[in-house]
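Have a look below at one chain only, the form predicted on its own, in structure tokens format.
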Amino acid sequence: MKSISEKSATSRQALALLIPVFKRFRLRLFLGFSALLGVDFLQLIVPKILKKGIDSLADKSANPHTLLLLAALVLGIAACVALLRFVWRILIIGFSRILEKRLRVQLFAHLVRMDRSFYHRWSAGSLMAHAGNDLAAVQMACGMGMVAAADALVMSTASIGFMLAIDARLTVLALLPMPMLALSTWILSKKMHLHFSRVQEQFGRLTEFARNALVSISLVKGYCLEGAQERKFSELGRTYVRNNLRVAILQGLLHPMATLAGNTGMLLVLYFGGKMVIEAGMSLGSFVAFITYLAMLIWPMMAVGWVANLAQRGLTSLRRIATLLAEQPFLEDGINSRIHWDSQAPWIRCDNLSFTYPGSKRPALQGINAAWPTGIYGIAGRSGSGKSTLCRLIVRLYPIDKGMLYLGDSDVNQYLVATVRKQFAYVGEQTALFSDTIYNNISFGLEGSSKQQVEAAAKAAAIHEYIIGLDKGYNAKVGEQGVKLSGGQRQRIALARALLSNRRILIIDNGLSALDVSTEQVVFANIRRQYRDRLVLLVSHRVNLLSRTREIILLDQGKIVAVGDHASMYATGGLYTTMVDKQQDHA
């Protein structure tokens, strides 16, 4: 299937990702913004009782009582406002984190799926920028961004209902700044979009480089590039600092302009104000109200611009994930998840199997014929002869045309991806390890597996003994992807997980490559006694293997050149013989 990965998602395809999530948690959110809208009508009442107050002691009506009931219910008004401001932050603030990690399961589980045409276009800096601060801008938006644009729409709505009730003309007055302020706020939020979506960019290729640096740590200390590898994460960070002041910029313009517009507002209501009140055309009281209201009036204002940057923000990163989550993988289920096998026929079967990269012109496999039932058989070329690209295939990490390639008694397209890997236990040169312990490392092969399984597995791979001799056995810690380990543990411990996983069809590409001779026989004779009624497939260059298999392909430029046992093809000549007799006149 095609990727979009070239086109941005639209604000409107980003939303729909919300939607499902705001649904099912509706009764949450009304009664969340319940709260915050009880939090503004109690805060609207106080300028009300200050105003009657004030007048009553103006015109010499006050008395203790009515004063301390007056203390009283301000008070009141504000216990009630503490617990329900604890209500609504319990309430959205929480809402905000669940959709959060709703988000977060959603893009995981959308990673996992994706196939490897996926990742050579996506690195992972990118994808952990996504995950790190793409989501923390959505939840932001989501959560403090909706509260102070619900906040500032209730207040400012309410606060110059109240300004028009005590005076129109001064309620004008105090408006006046406003459109300059919302013409700026449009204009410098449409620029925000831009340098924001730029530093979320950088953020990721800072990222990716970090995450290169650190897991070739060895090969960066080995060469001494220490010093050029600090540079070029120097020049990478200030790129992400220059790019981040443009946002910054942006941001510090927002917010002194809404406290200009706002502050311009008061002094003119100072101004006007003070003079109705001196001339007896305003009560103090209701002076003293409207000065209050403009004040509850002032944190929307400024709220303006705080809300449009958490908004900018959040929609930036929304439609990042949007188009992320949009990719889709370049294969395509077929519709059998059950594969029967056919005892007189081969269990995997190339029939004029032709394959070329993305992006490249020139075919890593052309017109490959092979068919291989039960037995260990073995696949031998030069690099970049196209035996590793067999192996993908075979496995499907890449799409292929239909009639190629065939499983049991059918074409591979018919079944479901899933299906068609679970026959398979793969095991590459180089071997993908967690930052975990070794017995999580092997046990990863088989869910569920039990102590004495993974063990087992461990003895035939040849492990066992190295991993009881550490200090704490198979909860020893490997590092990252095995660093504390030599290539030849590596391997074997990928093995041992492979072994566990107890599948149908076992591929080794040259993953047995950093063993010693003794150790390779050893493990040689395992694999033959568990796999002997099913099928291996072995990717090397030793010789010494490869005589024991059954028979043999020889590639070279993605095609075959030779087929058959050890001896035969010996006898014939040509690459094969030439590499036995290098590996001969080596030993």
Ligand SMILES: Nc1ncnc2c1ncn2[C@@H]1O[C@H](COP(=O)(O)OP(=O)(O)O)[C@@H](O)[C@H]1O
Given for the second form:
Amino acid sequence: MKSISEKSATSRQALALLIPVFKRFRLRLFLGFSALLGVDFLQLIVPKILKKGIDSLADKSANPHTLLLLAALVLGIAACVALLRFVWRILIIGFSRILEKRLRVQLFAHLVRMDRSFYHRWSAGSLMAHAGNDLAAVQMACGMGMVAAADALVMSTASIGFMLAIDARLTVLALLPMPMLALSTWILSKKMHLHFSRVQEQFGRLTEFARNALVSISLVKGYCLEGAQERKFSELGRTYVRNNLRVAILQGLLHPMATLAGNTGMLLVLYFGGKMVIEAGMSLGSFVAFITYLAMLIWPMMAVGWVANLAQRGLTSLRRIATLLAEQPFLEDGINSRIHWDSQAPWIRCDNLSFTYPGSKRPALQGINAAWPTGIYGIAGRSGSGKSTLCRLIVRLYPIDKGMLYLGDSDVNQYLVATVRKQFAYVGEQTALFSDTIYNNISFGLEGSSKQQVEAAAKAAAIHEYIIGLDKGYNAKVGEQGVKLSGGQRQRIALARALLSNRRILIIDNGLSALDVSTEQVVFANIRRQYRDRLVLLVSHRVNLLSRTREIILLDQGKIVAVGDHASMYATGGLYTTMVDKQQDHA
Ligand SMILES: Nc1ncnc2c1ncn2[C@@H]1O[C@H](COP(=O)(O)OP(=O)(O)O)[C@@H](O)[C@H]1O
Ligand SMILES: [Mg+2]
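Form predicted on its own done, so how does the form predicted in complex with the named molecule look?
To see the whole picture, the full complex is given below, headed by that same chain.
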């Protein structure tokens, strides 16, 4: 058996996920970044125009006409900037959304393909939370992150360049406070992210708590827990507010920090630059342009710290996603897609079948030998004896070694997993229903079936009468996880689905446990009729049902302790006899 790989993906593996999407949308990105550069370029011209205007005012060459022309130019530039901003936003941020969507679909497709052992390690809740946050972080890094990085690079290089061209010494002075600005943004945004994820986690707890309380509302009411629940909820809410306040404080700090650093630079320029205008003949226009460029530098300097965080977070998230995507399903496909069935030979055969759950020490099954040709066969045993495990192995929910389990004429490992699964209809004890109509629940995955077929299956499962008695009949909603139905009704709907699918082999793992005795009899007779020439494995505690099967195996602590038909098993006076006698006492 393969060992579980817990290794997380490398940065290179993670980035490899993005490459195809970037390639596919290269034209879009090229146009987007061109628009972005256009905006930067136009913004950088504005101080030049200002300089021209002011200098013309200073040397008295200005007239209303030239001033109006310059003003119109600034206005025209502003309009172009607005248009180009719109364009890059649509193109680049749109790209990041497309990227996010692709990763999400890829992840979902991967997750639904994973088998049970994977879900023993990853809970659905943590997967949902991680996937949501991680995808958002990647989207952010590939959207605003890339924009800010490109913008900061161009704007800072250009502003510094222009400043240098005006006066090198003044530039050095003006830039002195900038590293502090970048560093403080970096630290603050790192802290902010930490607190922001706490906010998200707390919000998750809050909604989970509310969901739990509402789903188990009858429990809450039954034990008069309303007050206690309210207090706990209120406590959770308080923490949520506290966490939010921390984020607000950090956000509040960020802006003053930037202003402080910017103004310190401004102070230096005002003093030393002012002196230059007075003493060294720097033009007033150059002085104003210089200050404008300096103001333009504040955002890119903040962006550096912010982008560093976005990139780091995005990469960490992408690595987590890549790690999930690198997980392989445990079950390996064979190559055979056809099963040869012989009505005389066993359809399922266990040959010294043993199994231990991943991560568990004690084997759940040990040395099982059994052969089931057509007919109805029983599997009995106390709770925890391994009955469900045996069923799960048969329907290929867990991988098993070669030479232990045969289907038709070959080892199950030789078939495609899907080929094997398509042979089985499985009714478990806990029935999975969707929050949908009864009709859709019965025909789930069998959309090709007709109304008559659906109703026939419901009749066979002895649930048709109940359904047509409902106001909306087959169109009635079953509610969240079937809460509007009794346990027995849910089981019968699940059984109807199984009978409608009409697979070659039917496995009922305690799936009739919530039915009353007379309904159970009716349903059993219907199953026997429908499966006359096929195979049914019936896990049950009920003597009534077991006694009608062709042969029973009795499991205890993962081993077969007795085999035979009901009468002969009962005659031996062992565990089976005790089990039967106990039930008859209760009856
Ligand atoms: N997913 C699992 N991981 C580890 N052990 C399990 C798992 N499921 C069941 N087991 C263990 O395997 C044994 C058999 O369980 P199961 O087949 O469900 O019994 P039964 O259906 O007869 O009540 C029990 O000891 C149970 O604790
Ligand atoms: Mg069980």
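In this text the structure is predicted, and so the values were computed from the model without any measurement. For the two forms, the rigid core is made up of the largest set of C-alpha atoms that agree within 1.5 Å on superposition. Residue numbers count along the first chain shown, from 1.
- Taking the rigid core as fixed, one finds a CA shift for residue 153 smaller than 2 Å between the two forms.
- The Cα position of residue 411 differs by less than 2 Å between the two forms after fitting on the rigid core.
- Once the rigid core is used as the reference frame, the Cα position of residue 510 differs between the two forms by less than 2 Å.
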